[in-house]
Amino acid sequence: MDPIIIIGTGLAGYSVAREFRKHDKDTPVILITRDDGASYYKPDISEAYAKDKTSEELVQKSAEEMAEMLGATVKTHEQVEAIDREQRQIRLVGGETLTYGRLVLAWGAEPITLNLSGDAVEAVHKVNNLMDYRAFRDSLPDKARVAVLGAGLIGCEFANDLIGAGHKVSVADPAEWPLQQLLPKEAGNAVRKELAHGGVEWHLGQAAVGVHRADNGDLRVELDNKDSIRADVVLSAVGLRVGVKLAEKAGLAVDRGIVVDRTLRTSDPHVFALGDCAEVDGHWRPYVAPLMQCARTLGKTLAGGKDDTPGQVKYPTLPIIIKTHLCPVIVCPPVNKHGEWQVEGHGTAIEARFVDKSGKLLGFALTGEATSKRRDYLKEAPALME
């Protein structure tokens, strides 16, 4: 019996393996990963200081423990070089070839790399996994000056966490307000004000263009308005981009991610994808809740049902909880962009409704004390995919 091969041991890879094992205890499963295969909850990384956890303490199980729990083989520190769909094989760097019955792509997405000038670009950290976080945390002296490039979800969460640990944080972003891609201006400004009260220095409307090393060893982040930020450590958190080259080279359909239908099949019926690398029925949602919906659906599909009919993934109303604890945020992005924000509230308690021309709620954003109204909004908000 040819195995199910899963490329990736992040939350997507391990979750679909767990779900599959609930229905099938016997089919061989092989997971392949570039790193050490440790299981951890990735969202914990951006609030590890608040939870007083080191990178080692974030690990829930080792690769060996996961292999035993799943009755699977976990091949660590391996890189997939090519996918041969005709032969149903993958080739690893080094030449080893593995045959699959079905293949699951769960390799996530990679941080976007800014085009920066300067002699200290190599010193810029990007954190997208536990190894990245370990290197970043080890680089931080006590009461460090940290320049965060990016005022999106990850940048704001790290800023909140780092100031709570006593570091001095500066955040630069060409956007007018924090979380601009998710929140209307009033809600974004509520986050800006509260994090500023906590100690964050904002450089909004300003893009980083270079990172240089000063004579005294400081890092100097050059901004496009000729201002600069002095820092001990620089963290780039400007978003994610799916690496699609391997899938594209194999002839799979790609767009913003690897294109899959609601059964999570790619353009090849024997190849599936989920998580941050997958675009599900036109939706790319690199968040935990959609990923878990996909893992449950795909686990059943891979195991097969009584009639062997694949399941169809559904996305109910899936709010995003942003861990800016100084100003909590819950946002449910609009199901489409044909509407407008209606905002009320004052201070940090902002309620924002995104409605269409008829007044129907398409999405919402809540900040501060207004997050207590989450349940009321969830009852009214539409599902993304029913």
The other form holds:
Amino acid sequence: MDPIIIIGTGLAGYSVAREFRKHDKDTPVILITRDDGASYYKPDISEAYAKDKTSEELVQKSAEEMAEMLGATVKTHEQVEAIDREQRQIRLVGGETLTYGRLVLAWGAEPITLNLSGDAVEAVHKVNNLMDYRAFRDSLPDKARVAVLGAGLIGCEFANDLIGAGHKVSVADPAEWPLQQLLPKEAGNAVRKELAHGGVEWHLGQAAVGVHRADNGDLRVELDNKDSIRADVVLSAVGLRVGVKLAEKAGLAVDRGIVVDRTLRTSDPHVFALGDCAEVDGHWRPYVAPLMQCARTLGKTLAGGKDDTPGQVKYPTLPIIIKTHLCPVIVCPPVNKHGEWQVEGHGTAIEARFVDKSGKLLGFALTGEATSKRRDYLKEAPALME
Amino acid sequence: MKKWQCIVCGFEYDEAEGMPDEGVEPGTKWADIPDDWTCPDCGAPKDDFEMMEVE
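Given the form predicted on its own above, produce the structure of the same protein in the form predicted together with its partner chain.
To see the whole picture, the full complex is given below, headed by that same chain.
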């Protein structure tokens, strides 16, 4: 029997393998990863200090342990070079070819690289997996000055975690307030205030344009208003983008991600995608909750017979939890844009409701102590994809 | 007996059923599950679970 081949061993790849095994113990499964295949809980990376964990301690299971648990083969440090859909084969760098019955693309997304000038651009870290994090963490001296580029979810979580560990953190972003893509101004400002109180120096409304090496060895982040930030280490966290080239070259439909329908099928009935690399029925949501919904649905589908109707993924109300411990945030982005934010609260306890003309709740954001009301809001908020 | 849900991924823990596959006997109270336990589905820590009302 031709195996199910899964490209990627992040949360998406391993979760779909585990869900598949709940229904099918026999069909061979091969997972392929370009890293060491260690299994870890990615959201822990940006709060590792708060959890008092080193990068090694974040590993939950090694590739060998995962292979045994899943009854699967895990091929580590292998890069897929091409997908041949005619022959149902993938080719690895190095020449090996593998034949699949069904192929699952779960290779995640890549951090966006800012277009920066300067002679120290190579020194900028980006963290989107445990190996990146290890390199970043190893580069930090005690009480490091860290410049974080990007005040989004990952940038804010890192800022909070790093100041907690005694580092000195500056954050630069062209946005007017932190988490601008997710939160209304008042809620973003609550996060700004609390993190500033904790020691974060904000450079909002200011974009990084260059990273230079100063004479004394410092890194100097040049901002577009001619200010600059002196730092020992620079971390860029300006968002994710899906690497679609391999899929595109194989002739699969791509947009912001690899295009799949609600059965997680790509434009080829033998090829599926889920997780951060997939755009499901027009939605690209690179977060844990949607990924897990997809893994459960796809695990069952892959185990089903030819004549079974494949399950359709449903996205219930999907909260995004932002672990800025100094000012925690829970946000459910509006399911559509036809409405406006209504904001209540004071200090750092902000309740923001995004409502349509009739007053129906389409999304919400809660900060600080207001996050204790999350259960009421989760009940009232609509599902994203029913 | 109560039910708990991982708010990260939706996994449910029913105290009445336990998790025999994970070595947790039926009837095990949530409070008796170790603090370093993680969600068997997504790996989230125990903190990320909360009580949900049993329907």
